[in-house]
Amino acid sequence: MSAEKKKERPVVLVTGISGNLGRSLTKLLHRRERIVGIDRRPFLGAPKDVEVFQIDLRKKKAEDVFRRFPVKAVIHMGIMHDPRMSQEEHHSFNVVGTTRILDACARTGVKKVVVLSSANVYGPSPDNSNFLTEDAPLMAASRFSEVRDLIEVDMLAHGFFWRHPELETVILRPVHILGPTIKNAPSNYLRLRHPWVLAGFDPMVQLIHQEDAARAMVEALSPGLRGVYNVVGPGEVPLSSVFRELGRAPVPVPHVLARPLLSLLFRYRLSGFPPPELDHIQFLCNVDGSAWVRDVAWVPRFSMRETIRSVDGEAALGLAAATPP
């Protein structure tokens, strides 16, 4: 490391910084930490004190960022979620990109690594217990092949945790993230005026506001913290109660008809929801977040009502014509 680099203020490197969750994280973190970001997408309107490199994580230029700056911590959330992308492209970007980032962390002496995973890695299933702990098997891929990359990223981070005990590695598995600018499957589904529900099923769901999810990543930077954590929001609530709060008029569909019909709609691009997503409105996938509560004294700042209502924020304006699943 050059003498000039040693004199620089250490940075927190954030991958996937240009996404909406990355923007929420940046807003919280940049006043207390020096931030450098990497993303394939531009970050329009980034704070002036945040330097963003528009780079593919798989490329050598991403590793050059580690050599250019004194990186003290990495928050890795540069994961692609696009059901229309090929499995090959997903795998290459998510798995190869994560491998490159973790290798760079090990080589350059980064002291803290935070990897954003998801509680979805456990997978909704009729066999799930009420609240899954962090040592529950990651079974989502058995029913939803598109989540295999996320599971592999989680497992890569887990292996990195054990291979490099000198580094503080934290793997976060938050529940469904909702927010006014979030455009993931749960938020998009709840913005629909007449969403499909599966007749006879009303599962309990767990939700967390995007600002709380961002705050969890900030908390994960705490010195001495390491391990795998489920991150929960203000509790759990029946799916039907979510619709009542939002004033939605769900359409009950027999589950034996829903999957083939949704498969047809998805194939012809009349729906943006892959058929396996139906598992999330049929079966349980609730997690136990007590370890996170204990270790960081976690208390969500947004209530369940505020979290649910956040989906009808500014982003909903561009989704009014979305096709129901």
Given for the second form:
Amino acid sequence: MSAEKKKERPVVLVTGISGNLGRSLTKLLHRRERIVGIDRRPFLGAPKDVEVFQIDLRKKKAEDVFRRFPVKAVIHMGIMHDPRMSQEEHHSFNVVGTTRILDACARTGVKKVVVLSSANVYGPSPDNSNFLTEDAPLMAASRFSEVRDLIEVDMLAHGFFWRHPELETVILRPVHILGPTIKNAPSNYLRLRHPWVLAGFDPMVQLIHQEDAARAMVEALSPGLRGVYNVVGPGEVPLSSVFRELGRAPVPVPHVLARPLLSLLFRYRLSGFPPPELDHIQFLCNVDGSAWVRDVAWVPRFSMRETIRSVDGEAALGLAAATPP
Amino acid sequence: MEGKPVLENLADEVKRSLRSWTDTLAGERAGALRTLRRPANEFGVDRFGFDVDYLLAAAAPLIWLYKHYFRVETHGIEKVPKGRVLLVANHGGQLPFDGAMVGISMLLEANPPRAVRSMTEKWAATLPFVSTVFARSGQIVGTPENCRRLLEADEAVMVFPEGVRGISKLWPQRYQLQDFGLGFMRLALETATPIVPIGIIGAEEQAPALLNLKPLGKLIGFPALPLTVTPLPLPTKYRLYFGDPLHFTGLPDDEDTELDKKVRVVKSAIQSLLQHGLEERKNVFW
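Alongside the form predicted alone that was just displayed, please also present the structure of the form predicted together with its partner chain.
Complete assembly follows, chain above in first position.
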């Protein structure tokens, strides 16, 4: 088998491939690289040259994939962000899953690991500098304890980076990812017709298009590249300008009322946003992406307007261009 | 666009009328104000959220105060060098009109006009409206990283090393400089930035306070709660004395005692500007 394995074309293993970001990544990468995916969810309409295994990352079967294929690189984005999932399940999936994947990488001679974390690990706060660098402390859980597993994943990867210098580990912390098919909190929030805003607060926000985020993961595969990187899209924009661009009518809510009100709505499942998410529309959580720009000559493809409008789908983009302002 | 919210229209309207008020008040300086450097993106703000047009609108009432209420007089503003510079001044008067008046003086009297970026208390970032107005008019939460970035971008940055200890001074402590933080000196050394000391006369008498209910303030989340004798600041006459630029060299991560020596040079420069100003004036109000 090992003789056969040697002859085989090396593989880029992608965890969490069936998500919308995973699909963007697949589209970009599958003509250049041989891709094998792992996900609990099925990947409907996967390209023919992509093999997807429907398994749980925590299961031994996931490890078998490493034995079956000559894996040269792993892109680990099988990280769950679902505020409705039980804390225990969330934590176990993310932390145990990441541990297993990293272990497998170290044991099977993988050359490159890319872990998709997020700029949210720093956490929004009134004390934040306007642009946080990669060495800023990861404070997100101090105000929003439900995200501590996401921080743990980032730190696990960071620990792995130091313990295994023979591997090239890249940890990416992109800013809020938006896109026509993305269903994360920021995209969902921007899709609301009458989104809440906190009266008198209009923080600068950083956004990145899903395809730019996928491109960043592809860039991270470049040989020789290693380290922790904030990944910034086309820049910073006031939240109010984002809504202006989208033609939304935001509802200003006093911040002292917003928290209790939202926790009530969240508890009774009338809102999908956990109350600590309000920090993101009240305080800054912007990062300095200059290290990434310097090391991979990063230029996002999508302008700020295109990125913002992407939440309404590609159709809206064409329509908006056709109608005069 | 149809369905543009009423509030937004109103805000735009207010902004427009304030902007024309600024032009009226500025008189022959109106043209110069239009030449202000604007490193803005397609949404009209810089990376920090500073919007030059917003500043010129928000400045209108402050320009009025500058000209007609505090009747600000400046001395030596031409000493402020081009490029990066730290403006370091005494702080007082409960409300930060001292910072605002230095900012307006740099708009109205400096050649060419410059937008001063102040380092604000972190507390300001937690306040509705205040946080937004500050950010849009170029005032930034005072973290060392923010200050470093602005200086590296060759901005004029205003700092009050006395901080809250300064602004909440009680009446008997007026014009007595409180302890200076060392942070600004570290940044000046790191970025090779000249320091212009400024003595501000007038602000420290605008709102006499005899008592600071700090514990009660803490309870409602205020860093200080001085009880002032008058509900509004008094129309004291402001005099701004700009000193000669001070250049320091040394290690930014030197021991505190070494940094403190340099800070004391700045402090005594401000103290002597204050002394000179206080001796020169005949009256608090004119």
